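Just the one chain here, laid out as structure tokens, in the form predicted on its own.
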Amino acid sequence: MSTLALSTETTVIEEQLAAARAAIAERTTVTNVVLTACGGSYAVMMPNEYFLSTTATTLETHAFNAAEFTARSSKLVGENTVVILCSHSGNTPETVAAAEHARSLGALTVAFTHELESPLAQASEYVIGYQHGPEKSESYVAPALLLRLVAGLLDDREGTTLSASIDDAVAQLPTLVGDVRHAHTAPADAYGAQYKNEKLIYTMAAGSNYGTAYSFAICLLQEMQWIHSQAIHAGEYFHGPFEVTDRDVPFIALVGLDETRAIEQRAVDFVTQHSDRTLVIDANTFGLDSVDESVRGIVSHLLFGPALRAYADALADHRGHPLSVRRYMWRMEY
């Protein structure tokens, strides 16, 4: 674990964040980077899989759920390799494995994680604390700072120059956020009122936003409200799942800013004319025009999870049935 004081304090995160940049910098062998967790933190990392490799000429990146990365023992990994790691309690055992794994092999590894002296913590060689809570700032809860980091790790290894546009959008993300949820607060009341006894909805989307909708579908409806449902990625919707959409068929599709967009839209286009339950957001919604255009695409998707949270709360509110509440999870052993 590194050295440095752990801290939720901005000024002990920059410190943080500034030692893993660095750390990772002067690794000049490195031609890979894993990005791995479980549940909402895996789904974090997918936007920034697509970043790099979307950026990136000379790194190789994937992304992997914790116990496939550890069960694999991909050859690939080893002191040419930057291995992310994300877990809010920083218990996760799965996680914590392929920390260690990851270690083992010689990879370096970065950790996220709100538990401070956590296994995964201390299982790490670097490590990144984030804020979560109410009096948390959204500029420095763990997808914004993870974001961060790739950008400082692209400008570092590949010459670009996007930490500047990403960091003066992160540190927007205090007010942008607060937009959208002030946005969306009525229509997701009403929204939770109308489908408050739905047994199934479907979320949609591609590119830097995949993430967010599977995040939407596992985390939020599935594990909180016990409502079945699938991310369906907007390119494989003609490939199979379209066949299910029907008129009475919910879906909440996003259409984001990046490269995939027309892709997206292309889907939203078709469910939009057979289901008349579909919500679209869209991104050319949040207000993101003090954003350098430049770096739209990537950030779009730190505002679609509190858009979809306000519609998560309002679904629970009006099912009697709080986010907090499990059937299983840390509740027995599994």
The other form holds:
There are 2 protein chains.
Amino acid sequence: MSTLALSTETTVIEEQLAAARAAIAERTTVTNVVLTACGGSYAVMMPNEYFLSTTATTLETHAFNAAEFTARSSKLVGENTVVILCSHSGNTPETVAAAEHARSLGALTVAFTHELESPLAQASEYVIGYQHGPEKSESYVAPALLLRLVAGLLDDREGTTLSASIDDAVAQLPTLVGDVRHAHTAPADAYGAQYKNEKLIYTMAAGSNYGTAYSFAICLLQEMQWIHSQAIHAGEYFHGPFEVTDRDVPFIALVGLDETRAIEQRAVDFVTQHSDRTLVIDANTFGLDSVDESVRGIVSHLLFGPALRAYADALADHRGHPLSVRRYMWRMEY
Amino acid sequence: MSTLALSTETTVIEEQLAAARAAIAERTTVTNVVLTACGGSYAVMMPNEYFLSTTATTLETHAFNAAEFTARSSKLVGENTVVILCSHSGNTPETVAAAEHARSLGALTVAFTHELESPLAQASEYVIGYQHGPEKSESYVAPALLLRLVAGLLDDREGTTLSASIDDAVAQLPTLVGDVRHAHTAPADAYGAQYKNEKLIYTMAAGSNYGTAYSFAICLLQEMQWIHSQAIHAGEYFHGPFEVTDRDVPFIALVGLDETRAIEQRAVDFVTQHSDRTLVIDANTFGLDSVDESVRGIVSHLLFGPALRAYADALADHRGHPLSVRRYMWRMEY
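Okay, that is the form predicted on its own; can I get the form predicted together with another copy of the chain now?
Now the full complex is given, and it begins with the chain already shown.
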């Protein structure tokens, strides 16, 4: 289904992004934004909910699983709403239904997908085709393009001046991601060798990095490695989950650069003291000096993804369990 | 710290509830509601976020962990915001800080707590003291009172007529909860005997019941039984988590009566087919015929809590691990 020919050219992507941004800017009555998708694509929405909610002075933002969004049928969704969706294949039934639901209420719909001919692309007014696979540019993957659209939306509707810094950071991603991958290749290999027999690995983060921790827990560990997991919110850790901490319980904890860093650091200080099996990844090591300081916090999640992917690849290798194997997904009706 | 003498009299609670409701009604400029707390108290907020968000035509609602709420420092929080908080002891530092943060921005603060002299009670403008412990009335516990306040808020600010039905349902709780407890005592004991050696039990729900599934996962299983868990959103299950499903992986799945019932049922249909260790609790068995049909969905979470508690009590009994035991909480600085 997915072919290189369908990996959209960067000039086309820029046109699609500009058209969606202009359409949002032109709808001057917009009062709220909904970000909705399923699984890994929903996780990509979460940092953008954080970015919008911590920056906006007028716009209200919510992120929902797409099935939940449609079932809720909120009366606050209508002509004054921008609904942003994402599905890699563009075939996710719940996300297509969410686009149709939103559009039937008069909301402005913008979809991110790898497949420009897909049902989601057809159901949505504006479509941005992101790149994927070995030929992709790291500046044209879904999380990077979504962040650029949201920065543009904030500038146009909230009077901020974020786009230039975000666009500049995204343009640097091929180098930044390459450096992060390189830095984590050897540590990830050692991690894979040491943790290959784990039945359960928790992840932990807060703020704009919670989505990346969630994605790693549900997609990489549960879905692709059949390893039990939960993405623990670092602020919730001390109010229940921390009682499962023990010397042999593995945690992967993220420490980012946004307003919730102190929350994440407090959880890391505890978990590293009481478990011998912790991996801490700190965005301070991502070499973000060349990124405008004001956006380093929100940009960090674009690097946590590739960093964590190195650990998933290494776990898959040492476990002899390729990330592509599924026992239910794509193999049966459900 | 907690004593029966501090379990507030029902006449006083009614006065506190009425005062908070009137204060919210009088602030006619209110445009958004924030529900914030930590852990189990945060979980109690979640169904009310659902109730507000699915009912409101003007008010925007968000629920946050209290540390995250303060760190976000949203510019949308101010004089036009009602911030509702909850802490059992009233001593939770993050929740007290959230009340102080909200109040400094001019928001109207309403706190639920068992301790009327606590820091949270002092930090908040309006306080509702809920009952707890063996002498409590099921009509005066935190989730019931919070739901009544929210129904009143909706009636006063959104023109709905929900309070009468909600108040009536809450008044029936002593009977309804008693019946649910009785119905689940024997099944829970059998469950405890059969599942006492499990290292991990997942929970699953959507919509207004997700909070109860979350509470059971992080407070009852992780905190009080040191059993690994994750509260899987039923709509997310098919987009990652379902790949960990196997014949011997235990799930506790809730099926409620709100707009997300079909989402929960779809997940139950799959998990019961592929795991032999599932417990499904359906709100259809809660005997809610005497509750106004229009509010049965949102009322269900008030019964899922006591139903699940029977299973926690039985697990604790068969495992010889009392629910009151902690290894970190209350035992050290963190």
